[in-house]
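The chain below stands alone and is given as structure tokens, in the form predicted on its own.
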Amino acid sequence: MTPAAIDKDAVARNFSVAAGSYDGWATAQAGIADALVRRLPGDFVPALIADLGCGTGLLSGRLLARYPSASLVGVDLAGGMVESCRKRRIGGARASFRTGDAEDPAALPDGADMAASSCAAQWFSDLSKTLRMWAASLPAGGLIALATLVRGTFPELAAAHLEAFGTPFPGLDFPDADGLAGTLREAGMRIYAADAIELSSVHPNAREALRSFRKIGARVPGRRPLGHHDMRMLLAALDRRRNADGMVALTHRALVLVGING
């Protein structure tokens, strides 16, 4: 994977603004976090978990419920997301949350035996490098548990953009699922699970579907907004792709990847 240019200050601002509305709109993200927790090995009992790109704590809460004896440190670029976790007291005294960059080794909590991340890695500048860094920080037997959106996500939006303008949709450059497991193997990890999944969020119309991105903070920094005419064209093309229930679906394609160190 080629490292992408990501304006992390803008990402942090966008997600901080969306902290209050995120959980109400992030239905697919919640389902992806559930899928990741279901694929964790039954005999693994961590003492300290790092939730990297923790957001509002969708994954943190599930991991703390799964591992009632574990402590957790959540790290996120967006101060608004971190403050949301603190205000809700996710995990009580067992959890702490701080602002930081999951791609910065200095942000990793000392002594973690599990590095987990769900629906955050698509915002990283260099996911392969970051996974190798996480693997190097873990003890023997430590775990990386990753769920990330991958190439092929939002095919409805891609098709609508192609119909409306004749060009590919200029969204995030999602990672290629095939290369991620190889990255962990190269870092000395044994693959325990590598499953491709699909979940859809559904919306009453195209306008609400596109609004959902703003409500969770998922706006691509530096991308110029469409003008009114072009937006109407895109909305019309997306509305023509309603499903059998008359709803507009946005399909999230994710890789759920679990690797064991050593």
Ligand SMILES: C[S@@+](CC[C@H](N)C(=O)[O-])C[C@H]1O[C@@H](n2cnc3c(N)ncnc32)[C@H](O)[C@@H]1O
Contents of the next structure:
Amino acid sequence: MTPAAIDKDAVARNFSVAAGSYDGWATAQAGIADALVRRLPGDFVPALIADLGCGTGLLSGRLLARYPSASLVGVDLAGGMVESCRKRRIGGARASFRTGDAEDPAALPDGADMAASSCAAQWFSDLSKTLRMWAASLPAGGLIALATLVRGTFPELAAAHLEAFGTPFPGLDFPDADGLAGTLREAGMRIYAADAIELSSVHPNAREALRSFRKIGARVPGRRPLGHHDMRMLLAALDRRRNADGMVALTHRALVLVGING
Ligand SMILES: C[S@@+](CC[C@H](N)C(=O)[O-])C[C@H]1O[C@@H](n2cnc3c(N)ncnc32)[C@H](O)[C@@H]1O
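Now that we've seen the form predicted on its own, could you pull up the form predicted together with this ligand?
Expanding to the full complex; the earlier chain stays at the top.
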């Protein structure tokens, strides 16, 4: 996987602005967090969990419920997201939240025996390197629990863009699912689960589907907004792809990966 240049200040700004609307729109992300928690080993009891790219705490809350004796530190690039977790006192005294870059070893909490992350890693600049760093920070028996969107996500948007303009959709360069389990193995981890899953968010029309990206803060930095005419063409092409219920679906393809250290 090639490291991608990503403007992290812009990513942080975009997600910060969306902190108030995120939970109302992040239906697919909530489903992916549930899928990740369902795949965790029954006999593992963490003491300190790091939720890396914690956002508004969708995964944090689920992990704290699953592991009632664990503490959790949530780390996110976006100050607005961190503030939202703090204000709502997610996890009460068992949890704390701070700003930081999950790709920076200095941002990881000392002593964590579980590194968890859901729907954040597609924004990283070098996921393989970051996974190796997380693995190296864990004790023997420690766990990485990762869910990330992968290549092939939003096929409806890709097809609509191709139809409207004859070119591939210039969206986020999602990581390739192949090879991520191998990265963990090379880092000395045993693979407990590596599952491809698919979840769709559904919207009454194409305009609302595209609005959902803004509402969760998922805006690709540096991408020029479409002009009115091009936007109309894209919306029309996406509206032509309504499903049998007359809705516009956005298919999220994710890899759920759980590895145990040593
Ligand atoms: C789509 S949200 C997912 C949030 C949450 N984990 C969930 O499942 O709903 C992605 C989050 O990852 C954060 N993020 C992206 N890159 C990051 C990085 N390098 N370090 C820490 N957080 C990052 C964003 O700020 C955003 O809050």
